[in-house]
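Here's a solo chain for you in structure tokens, the form predicted alone.
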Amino acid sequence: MSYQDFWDRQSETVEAAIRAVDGSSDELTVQHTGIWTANQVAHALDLQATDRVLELGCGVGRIGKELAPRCEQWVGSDISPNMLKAAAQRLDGLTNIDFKQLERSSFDGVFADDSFDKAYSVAVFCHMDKEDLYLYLRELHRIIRPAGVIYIETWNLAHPVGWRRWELEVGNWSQLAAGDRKDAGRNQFCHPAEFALYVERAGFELLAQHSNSPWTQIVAAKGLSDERREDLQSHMDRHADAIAYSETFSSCFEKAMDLHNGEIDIAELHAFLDSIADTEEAALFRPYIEASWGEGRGK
């Protein structure tokens, strides 16, 4: 099965596409998580109102809907026609957007050299074979203008929670017949050093890497002058906390994983969220949990 076939099957309706993107169960929840991630991406990219921005793997436009009003033009690309249909429906009314369908691990014939100021990809490389991940990185380097910036992330095999998530994947596949294993959209994982190597060999200069969570995140740039490098590095240092997933985020993610696996109940998760109620992470996770599993207090 191809990437396109896999993701088209996950997104036959808008509602199904929303669930496939991040597990959100409804429009309000996907908007809630989209706002949070869009702010993270905007800080990572040092987003400017004059930027032309590409999202690789835009899905239903979860991030793009929130980010497009903050830049000159936002372009969403995806390999799934069904995902793009859902995104176009959700982003209807925005006038500075465009969508492009991809057919393979290339932007050839779709985007010209040096045609974007910024680009990003969230929760996409984690579903790709490493060869395709690298090919897309080379293509991002081609289409980003000199002094342009990218933000990308994938599962972090080196983090304890990331390792637990990988072991779940191993367990799932071990129960299936050989012919049913390793589908096109399966979760895949990188060591942070491996992920950085792909980025650097694709031609980018690393500006920041954050790996103290189940995700390893990279901000990188192309063709920097000394002055631009200094400015961007200063920006990355000032906004590191807004870009990196925190230890609290990792704890919330692990608790949600425990709930999914039946190791804790919803009341125990709510008690944990109550204990960190004054954090941004609790505000992020609580609506997602309640929409997906119900409030469940006292059960």
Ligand SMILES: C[S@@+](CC[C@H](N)C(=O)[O-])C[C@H]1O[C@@H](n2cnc3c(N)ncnc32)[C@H](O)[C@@H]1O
The other form holds:
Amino acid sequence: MSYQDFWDRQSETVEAAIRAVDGSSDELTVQHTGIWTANQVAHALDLQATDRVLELGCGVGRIGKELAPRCEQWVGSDISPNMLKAAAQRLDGLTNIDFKQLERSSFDGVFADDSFDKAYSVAVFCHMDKEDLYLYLRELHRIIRPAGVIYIETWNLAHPVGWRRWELEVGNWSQLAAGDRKDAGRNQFCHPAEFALYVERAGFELLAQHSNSPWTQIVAAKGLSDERREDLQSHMDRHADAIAYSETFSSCFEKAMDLHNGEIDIAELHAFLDSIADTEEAALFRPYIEASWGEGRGK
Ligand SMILES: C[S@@+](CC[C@H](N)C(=O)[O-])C[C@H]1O[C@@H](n2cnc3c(N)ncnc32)[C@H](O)[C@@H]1O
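Okay, that's the form predicted alone, but what's the structure of the form predicted in complex with the named molecule?
Zooming out: every chain and molecule, the one shown earlier first.
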């Protein structure tokens, strides 16, 4: 099954598409997670009001809805026409946005050389083959202007929770009939050094990499002057905490995984969230988990 079929089948309605992008069960929840991720991305990109910004794999525009009001133009690109339809519906009313449908891991004929100031991709490289990941990185390098910045992330095999998440995939695969192909859009994982290698070989210079979570996150740039490099390095240092997933975020994610696997019940999860009640992460995860799993769904 192609990437397009895989994602189109999960996004026949806006509600289904919202669930497919990050497990959110309704509009309010996806807005909540969208605000969180958009803040992370804005810090990573050093987002400016004058920036023309591209999202690769925009899904329902979860992040774009929040970022578009903060930049000159936001362009959402995706392989799935159904996702783009859902995004257009959710972002209706915003005037500085555009959408492009992609084919075959390329921006060829879609975006010109040096045509964006910034670009990002969240929860997309973790759903494709490494060859496609690398092809897209080379394309991102082509369409970003000199001194432009990208932010990208994928599953981190070197983190204990990332490893656990990978073993879940191994378990799923082991249950499939021998003749069944692995899904095109299944979860895929990188070691941080491997991810950095692809980014550098695509022509980018690394500005920051955060790997102390189930995700490995990279901020990189193209063709920096010494002065701009210094500026950006100091920006990345100052905002590292706003960009990197925190240990608390990783723990929340692991607990959500435990609940999903039936290893803890909803009461245990609430007790954990109560123990970190004063954190932003608890405020993010509590409504997300309640809406996604509900009181009745845990064991
Ligand atoms: C898990 S969703 C994440 C959406 C969005 N980035 C977010 O964080 O809300 C993955 C998105 O990537 C898109 N996608 C998957 N494979 C792709 C590919 N090869 N090229 C472009 N988009 C792809 C899917 O259609 C889907 O919208």
